Each structure stands twice: as structure tokens, then as C-alpha cells.
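Okay, so here's just one chain, in C-alpha cells, the form predicted alone.
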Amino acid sequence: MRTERLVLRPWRTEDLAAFRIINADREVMALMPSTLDDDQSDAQGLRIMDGIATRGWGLWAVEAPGIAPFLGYVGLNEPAQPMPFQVDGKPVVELAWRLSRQHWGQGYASEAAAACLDFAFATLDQDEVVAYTVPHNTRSRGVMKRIGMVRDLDGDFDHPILEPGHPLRHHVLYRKRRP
């Protein structure tokens, strides 16, 4: 997929090195349970690559031609674990992103996420897409709002893979229905 400034594409093996740097950055990963070591990062990158190869869509690599060959990822995902919400009783498709810190604040996440929403509705025929984060992740919540997602106050939940009492367990849920 192409946007005004970006290319969303399948991953290349050489993207894994840049992904390791993103996943080791404490600021990028501050609102995740932990940073990832090289093996964990590569394993995650390979799962993402496999998902795109299998389904034809997923968490695409984001490239800014003439600026950077790999900014991180933005795309659509089917959560690996059951989540405490569904979309009209069907499996949920979530919108997610992780970009390198040096590319924050330039509108790349919003631009790519909007293209992914269009893809979800037009190509995947989704009725609704969700996104979620911890309440104090103002950057991601800003992206969700900019692309027209609306918070589902009744949908806030505790993430099932995090133990009770974990400071990142509670999440806010945003939704966008097909136009």
C-alpha cells in the first residue's frame, strides 16, 4: 500500500536489525511489559512476516522513501490470545503500530493507520476495527482519535496476559465502524 509519504509493505529480512533497535529502546517500549532482546525481537518479526505471507495482510513494514527504509510497523492483527471483546460476535481485527522514536511526531502513524483502516473495510470487508492501549498512552490515543476511532467506555478491559496488579494491565478500547 502507498500513502502520500509512505509505503506499507511485506517485511524484508534486513528489517529485523532495525526492529531490534526499536524493541530495545526503553522509551519506545515504556508502555509495553518489557523491552525485547535480539532473539525475542527476531522471533516477533518472523511471526509478523509469516502472518503477512499466510494471510496476505498484517503488521506491514513502514518505509518512508528517501527518508528511511524501515520506520517500524503499522497494520492489522488478529490477537493471538482471546481478548475480552469481540466485534458483533466475530473474531476481532485490531489496528496496531510501533515506530522508532526518531520518527514520532511526524504524522506517520496516523497516515499509515488510516490506510490500514481503509484496507480493513474495503479489502477485508470488516464491519469494525478496534485498537487499544493503556490509559496514559496519550500518543497512541491521539492517533486513534485523529483517524476517527471512538473510545468505547464500556469496552475498557484488563489485558489477559498481564497479571492482576500489573501497572500496564488496564486498557482503553477504541473502535471504528465501517463508514
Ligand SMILES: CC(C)(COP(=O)(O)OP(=O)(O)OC[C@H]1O[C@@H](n2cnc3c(N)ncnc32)[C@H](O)[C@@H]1OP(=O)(O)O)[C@@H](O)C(=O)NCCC(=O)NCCS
The other form holds:
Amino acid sequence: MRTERLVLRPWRTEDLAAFRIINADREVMALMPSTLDDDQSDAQGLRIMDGIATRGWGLWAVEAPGIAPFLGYVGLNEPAQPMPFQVDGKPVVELAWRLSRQHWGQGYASEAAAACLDFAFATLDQDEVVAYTVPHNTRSRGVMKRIGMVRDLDGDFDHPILEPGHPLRHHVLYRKRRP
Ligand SMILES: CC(C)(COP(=O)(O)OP(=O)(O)OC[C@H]1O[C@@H](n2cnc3c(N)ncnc32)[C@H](O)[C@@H]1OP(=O)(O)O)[C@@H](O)C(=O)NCCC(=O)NCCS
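Could you switch over to the form predicted together with the ligand, since the one displayed so far is the form predicted alone?
After this comes the whole thing, all chains and molecules, with the earlier chain placed first.
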């Protein structure tokens, strides 16, 4: 997919090296359970590549032609485990993003995410798409708001893969219905 400034594309093998740097960056990963070492990063990147190859969509590699070949990923995902919220009778499709620190603050995540929303409604025929994060991830929540997602005030939940008491367990939920 193309947007004004970006290309969202399947990953290339060489993206994995840039992904390692992103996943090792403490600032990028500050609100994740931990940074990832090279093996963990490669495994995650290969899973994402496999997902796109299998479904034809997923967490796309974001390229800014003339600026950088790999900014990180923005895209759509099916949660790996049942989530404690409903999405209008269809499998849950969530938006997710992770960009390198040097490419924050330029609207790239929001530009890419808006294109992914359009794809979810037009091509995947989703009636609704969700996104969620920890309450203090203001940058991620900023993307959600910028693309027109609205917080479900009754939708806060504890992430099922994190143990009780984990500081990142509590999440806020945003929704966007098909226009
Ligand atoms: C979440 C994340 C992708 C958001 O990055 P971001 O740079 O804040 O978001 P955008 O790319 O949409 O950029 C928005 C910013 O660019 C500014 N901007 C500049 N030019 C812009 C343009 N043309 N269009 C829109 N915004 C623009 C906006 O004003 C905003 O600035 P602000 O930070 O001062 O409010 C990034 O912080 C990240 O990768 N975080 C780590 C991973 C993570 O937490 N992922 C989410 C897990 S749930």
C-alpha cells in the first residue's frame, strides 16, 4: 500500500537487522515487558513475515522512500490468544505499530495506520477494528486518536499474557467502526 509519504510492504530479510536495533532500544521498548535480544527480535520478525505470507496482510514493514527503507512496522494483527473483549461477531483485528525512535514525531505512524484502517474495512470487510495499550503510552494513544479511534470507557482490561500484578497488565481499549 502507498500513502502520501510511505510504502507499506511485506518484509525483506534485510529488515531484520534494522528491527534488531529497534527492539534493543530502551526508549522504544519502555512500555513493553522488555527489550528483545537479537534472537528474540529475529523470531518476532520471521513470525510477522510468515503471517503476511500466509494471510496476505499483517504488520507491514514501513518504508519512507528517499528517507529510510525500514522505519518499523504498522499494521493489522489477529491476537494470538483470546482477548477479553468482543468485536461485532467477527474475529478480532487489531492495529499495532512500532517505529524506530528517530522516526517518531513526524506523523508516519498515524499516516500508515490510517491506510491500515481503510484496508481493514474495505478489503477485510471488518465492521470494527480495535487498538489497545497501557494507559500511560500517550504516543500510542495519540496515534489512535489521530486516526479517529475512540476509547471504549467500559473496555479497560487486563492483558491475558501478563501475570497479575505486572505493571503493564492494565490496558485501555480504543475502537473504530466502519464509516
Ligand atoms: C507509538 C509510536 C509508533 C507513535 O509514534 P509518534 O511519532 O508519536 O506518532 P506519529 O508517527 O503518528 O507522529 C505524531 C507526531 O508527529 C507530529 N507530526 C509531524 N508531522 C506530522 C504530520 N505530517 N502528520 C501528523 N503528525 C505529524 C504530530 O504532531 C505528533 O507530534 P507530538 O509527538 O508532538 O504529538 C511510537 O512512539 C513507537 O513506536 N513507540 C514504541 C512502540 C509502542 O509503544 N507501540 C505501541 C504498543 S501498544
